[in-house]
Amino acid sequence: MKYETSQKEQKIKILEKNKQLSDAKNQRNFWLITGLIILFILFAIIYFLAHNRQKLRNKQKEIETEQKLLRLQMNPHFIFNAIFAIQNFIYENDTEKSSLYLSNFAKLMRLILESSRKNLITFQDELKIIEYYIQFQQLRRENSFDYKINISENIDTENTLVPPMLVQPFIENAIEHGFEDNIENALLKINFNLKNNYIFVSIEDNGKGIKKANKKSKHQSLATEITEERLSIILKTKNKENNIKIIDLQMIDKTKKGTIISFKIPFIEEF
């Protein structure tokens, strides 16, 4: 009986030990499966985030490429107009003006070509391009118009970034079409105001007005069309016509003449 009892006790101990081993094995399997599930979930999350990030990068590259293409389209348009003006000077046998005009054109082109490779440039550099371009046009038109540039005090021109060559097409239209008929005391006003994280831009002239200009020239400027496309990408809007407001001042007040063109761009600070 003692022997049988001893055998039974040993069997019970073996069974208990086997049960403990089985429980430990099950527990290890449980934690192994749980760990694998957690790793799978983490891998899925990382893959999802990486895939989304790559999609955003590709989208950003696509936008940047589109912006570069639009800027590259603007450069030949601008160069054509400038060379045509130089050609007129040469035909008039005005060697001194042609030389000065060509020198200023070279300086301006250097700034434009440097900026065309970038999506954003400093506000200060954009202002240089604007002033060079206006002075270039003043030389061409024998100072038949004046200009003023107003910048709100809360814009730090050195540390604010803007897309290059957005304002120039509208300045060109104001000078070429608004001041086409030798307006007396012709004045071009360009305003930059910062409000609600946007820079609001307005280009105002006291020329003949867009209504009369459109009657004479029925086609839209290529540079203006390209700028509308660029603004729709920058502002992420589908309806590009709503991005630019054009007001003929005579439609508001019969005693006034000229046109105001206004649009906004996001305020971006350089850190």
Second form
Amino acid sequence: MKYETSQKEQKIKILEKNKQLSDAKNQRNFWLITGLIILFILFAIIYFLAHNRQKLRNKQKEIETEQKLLRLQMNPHFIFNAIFAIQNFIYENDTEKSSLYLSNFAKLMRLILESSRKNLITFQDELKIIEYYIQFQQLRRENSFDYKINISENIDTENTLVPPMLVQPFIENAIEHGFEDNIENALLKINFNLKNNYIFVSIEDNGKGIKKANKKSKHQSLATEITEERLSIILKTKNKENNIKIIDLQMIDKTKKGTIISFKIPFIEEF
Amino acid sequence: MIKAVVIDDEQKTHNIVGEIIEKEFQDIKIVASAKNVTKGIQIIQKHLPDIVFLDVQMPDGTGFDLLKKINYHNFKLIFITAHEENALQAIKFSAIDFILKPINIIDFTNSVIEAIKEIKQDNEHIKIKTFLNNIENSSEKSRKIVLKTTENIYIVNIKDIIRCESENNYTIFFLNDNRKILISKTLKEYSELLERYNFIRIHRSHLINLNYIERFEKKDSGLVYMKDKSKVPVSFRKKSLLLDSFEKFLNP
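If the structure you just shared is the form predicted alone, then what does the corresponding form predicted in complex with its partner chain look like?
Now the full complex is given, and it begins with the chain already shown.
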């Protein structure tokens, strides 16, 4: 009987001990879980803050690039060249030409100012700027060059959105530097090709080639640099040097002359 | 002979307009010119011109003040302006013509050719009246827009437009009195004008007035039921924009 009681007591003791143990275990588990939760919340907060900061930093970078872009568009070289050309027409007493030239210049400026406020514009509007710009340059250079714009048929220009003024700096380079010394049958070709959800852009001229032209100009590299920066934001790539391919045609084929610039932009539809 | 007057405080405008008119339009005669609002009112009342070239900013007031102060509005009005964005907005709403400075000879010539055609239609005073209404009433409720077809000119309260639909290069207006008006301008132009009045382009071919949404069906890319029982599809890329705008519209 006594044995039984002591056995029972022992059992109770064991049970109690077990309970204590499991209580301790529970308590441990509780603290472990609480700790984990706290840790998790902490991580979440840190991640959130870091993410936000990164977002802010990206935003700031975007703004900075935009400002640079604005400065690039307002390339003083281009503006003063235009004004100088008007002065030239005035000296030649060509009222009509100076007037036409001037109002075209104003139209182009309006388009550029309007579009540079936006992140994306319709491809149609971008093409308008490009054509105005080229025609304006033709007028200035008295049609010393021709141009061709090819757009692949699968691009619906009204419904496609592109970052404004990405192509213009390269067109400017081709005309100002590639065609610097009046070249015969000078031809500027601009291609837009839609493939795998990217628009592949190329600007090709048959001018003197970038290796020769590059020695003189600083604007050229600035344009490339800023466009590289813009493209790395748009394409979300880290290595911005790979965004633009620049090829001097003479380096590939001795019989050829000129430069090809190519890059890609994401294909974005408005509706 | 078509009688024209030029009202602008800058001598340059007088020179350029005068020269182009003289060269290109033998049947137009500039009968008088003025460099401020006061003198402008006098010459309009004296000559009753067919065409008025009018500047926006002048030293003693604006071209709008001038229009307010005269009763005679039966002329074809062409604004000449450099940049004033707000002014341009009001001008576009009334379908009044405008030329930007510096004057482009091609644009100018086209405007004047159009003006000569329209002189005979005798409806310019309607546009000017609408224009004056719009700049005087700042309240959005009374804003009006001029819709011009080849035969008619409609003045429509913006709040009465339920939606617009594009058809090639035309836009169809659906009004709350069941009228449909077909205008030969693109939907893009109207969506740029109307976006500030609770209109939103939810689809490539549809611009809707948020005031007339009855129900929004969220499934798939979405379908909007308008109060006139029409159903308008939502482009899948515009769904979140519509939801955001609707939210803002309900809780401004």
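The term rigid core refers to the most C-alpha atoms you can superpose between the two forms while keeping them within 1.5 Å. This structure is a prediction, so every number in the text was calculated from the model and none was measured. Residue numbers count along the first chain shown, from 1.
*Asks:* Superpose the two forms on their rigid core, then report whether the C-alpha of N197 is displaced by 2 angstroms or more between these two forms.
*Replies:* It does not reach a 2 Å shift.
*Asks:* Taking the rigid core as the superposition reference, indicate whether the CA of D253 shifts 2 angstroms or more between these two forms.
*Replies:* No: D253 shifts by under 2 Å between these two forms.
*Asks:* Aligning on the core only, does the CA of N143 end up 2 angstroms or more away between these two forms?
*Replies:* No.
*Asks:* Once the rigid core is superposed, tell me how far the Cα of L32 moves between these two forms, in Å to one decimal.
*Replies:* For L32, the C-alpha ends up 22.9 Å from its position in the other form.
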